[in-house]
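Just the one chain here, laid out as structure tokens, in the form predicted alone.
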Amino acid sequence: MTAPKLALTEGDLSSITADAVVVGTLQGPDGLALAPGAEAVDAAFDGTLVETLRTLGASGKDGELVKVPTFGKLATPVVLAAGLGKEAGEEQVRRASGVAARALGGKKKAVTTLASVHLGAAVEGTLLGAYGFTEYKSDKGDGPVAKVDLHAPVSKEARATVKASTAIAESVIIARDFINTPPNDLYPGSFADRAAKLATDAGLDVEVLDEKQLRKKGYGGILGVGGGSARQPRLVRIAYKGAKATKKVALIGKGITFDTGGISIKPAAGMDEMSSDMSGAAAIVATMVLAAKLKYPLEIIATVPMAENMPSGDAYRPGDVLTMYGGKTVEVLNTDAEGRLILADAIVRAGEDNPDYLIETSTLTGAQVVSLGKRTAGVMGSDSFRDRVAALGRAVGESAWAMPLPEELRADLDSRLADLANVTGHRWGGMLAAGIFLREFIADGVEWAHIDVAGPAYHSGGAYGYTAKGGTGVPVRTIAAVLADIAANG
């Protein structure tokens, strides 16, 4: 899908020719109010725009969109009033811009005054709201609006904001495209090839290990999980080093391209959504492309394990003991707890690079959805870094909540045969137990965070804000914010 072209403009709104002009509305203390930036549009209506919108039932609530014909008062035929809710904050602008962009599908040009409220959020919301995945449809539909003028003061800083926010949105779209690609086309080999091409085109160093190399190097977790599929596993390593890099960051993402549950097979209902079980890997690959674009003064190395979890005569079984990369042994009690096994191998390999920080993300546990719902990620890890990641995620509009790693759950991962088991054997604290399992493989002295996005990575309902049905690209923007914060503050 082609994305809208964006351009800054500070021209007279009354004379800008477009198919629509977007303004923001608020739920003010005295009722409906216009957001900043809409003054010229209101003046064209002789100060009656609010009254007109009220007549049409507008309230300014989040997600609302009301259309008003201009009757020649402006060079645009219609005003789109996008509700911000009770405040014109960054996330509110992002959501309202997404709603407006979706409504503008098929149009040639629009101009948005939301850019004057928060420029970066308007850019991200517009590009992400316009997103659609039509690769497999015969009828591609109207497509997104072709061009959007961002009505805001033009300056060097503004241009830099547009460039950076566009890069972030484009990386989210890369992740969404990966997630939305069906598993007959996106499997470990093809995923690795696509990731390698993206990274190479971005000027990054890439290494791809196939099943023979994985076996030679002892990646028992990845081989165990991927052994049941005719499509054998891969491990992708992508490296970036910015100028004057002062910190090293390891990034890891779970790349299960389809998850049947293996021998511990899942119920049929909803299994089609398990094509999104590689959302963590998609986010990490996309973030590496973003790092190359934004040129963070960091060294960043991604380690991305990819496998398909299938039942067959070659599949690993409950009761098997796997020897992980690095030598630890794990008793498999449930083959549907496969993500932590491939991640353990990747975490140990990443630790050999001696990073200062390690960020891992995965659609790891159904327990995350039970605990926090479909839109809030659970963040575990080193206390201070965990809190930092969760706070930065919330700041960019990707809801995240810090979760503990209770020590009493560690004993429940003890195995009668191996160093540890891959599940506790009970349902209590499943998200936390998975975090504790991963902690067993973290190198000493590394500040780390695990972001469980089992719910937030995939949206199965109707579109809202800047989020379409399907892959969301969460947590690309969170990780980008964390990298920027590390670059600025260490």
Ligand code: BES
Second form
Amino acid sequence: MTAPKLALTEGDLSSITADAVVVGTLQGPDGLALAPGAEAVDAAFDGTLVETLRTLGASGKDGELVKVPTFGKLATPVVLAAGLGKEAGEEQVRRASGVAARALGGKKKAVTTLASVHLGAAVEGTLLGAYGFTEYKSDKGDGPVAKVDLHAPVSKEARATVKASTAIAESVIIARDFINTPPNDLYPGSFADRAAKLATDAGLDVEVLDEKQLRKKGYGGILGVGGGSARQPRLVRIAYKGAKATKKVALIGKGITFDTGGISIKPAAGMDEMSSDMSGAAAIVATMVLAAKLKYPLEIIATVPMAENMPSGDAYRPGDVLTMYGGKTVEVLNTDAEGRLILADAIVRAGEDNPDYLIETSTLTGAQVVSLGKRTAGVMGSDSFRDRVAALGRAVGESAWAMPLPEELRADLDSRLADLANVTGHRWGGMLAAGIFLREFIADGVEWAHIDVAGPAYHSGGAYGYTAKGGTGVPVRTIAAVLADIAANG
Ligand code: BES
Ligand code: MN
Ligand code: ZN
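Switch over from the form predicted alone to the form predicted in complex with this ligand, please.
To see the whole picture, the full complex is given below, headed by that same chain.
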């Protein structure tokens, strides 16, 4: 789908011709108020815009959208008043811009004054709110608004902000498109091909290991999990090296293109959503494209395992012992705890590059959703880096919360036969137990974070803010913020 074309403009608002002008509204202490940037629009209404909106029942609350005709007061026929809630923060602007962008579908041109409140957030919210996935629809509908003028002071910095935020939104969209592509078309081989093409086109170095190469090198986790599918697994490696790279960062994402649970099969209800079990991989591939565009002064190496978890005569069994890449053995007690097995291989491989930081993300556990809900990611890892990642996620509007790795859970992963079992055999702290499992494979001295996005990666309900139903692209923006932070502060 084509994205709206954005342009910075600081011209006189009353003379800009467009189908609509977007203003922000706030829930002030005394009722609805206008957000900054709306002054010229209000002036065209002779200062009656607030009264008009109040008369229409508007309150400025988050998610609200009220349309007011201008009857020739402006060169735009309609004012779209988008509610920010109690404050005009970045995430509020992102969401209100998303709501406005969805309401503008099919229009030729709009101008948004939210750009003057938070330029980058308005860009991201507009592009993400305009997103729709119509690849498999015969009728593609109206499509998004074709052009949006960003009404804000023009400067070199402003142009750079638009460029960076556009690149970030484009990467979120790359991730969303991968996630929304159905598993009959997106399987390990085709996912690897598509990822490799994107990365190569972005000027990145790519290596794809197929099942034969995986066997030769001893990737027992990926091969074990992927063995049940007619579509054999892959391991994709993508490398980026910025000029004056100061730190090396390893990125890893879970790429289960469909998770049936395998022989430990899942119930039928809702199983279709397990087509999103490659959201971590999608986020990492998308982040590599972003790195190539934004040219972080870092070395970044992505290691992305891709497999389909299917039951079949060739499938791995509960009771099997797998020898992982690097030699550790794992007793499989539940074939539905497959993500940690492919990730263990990838984590050990990534460790061979001697990274300073390792960030891994996955739709790893239902327990994440039980404990933190559908919209908040659980972040585990080494203490300070974990806290840093969670805080940066929140700062960019991707809700994230630091979670512990309680030591007593480690013994529950002891195996009768092997070095480790893949599940604890009880339900308690399932998200944390998965984190403890992954920790066994992290190389010594590496600062690491595991971001469990089982809930946030996929939105099952109706659209809100800049989030449509389907793949969300979480945690692309979190990881982008972490990379920028490492580039700036080490
Ligand atoms: N892919 C699932 C986790 C998941 C659940 C993601 C819900 C998104 C939404 C994962 O592979 C899985 O099945 N985990 C099991 C682990 C259990 C067997 C220890 C789970 O959470 O039930
Ligand atoms: Mn599973
Ligand atoms: Zn899974």
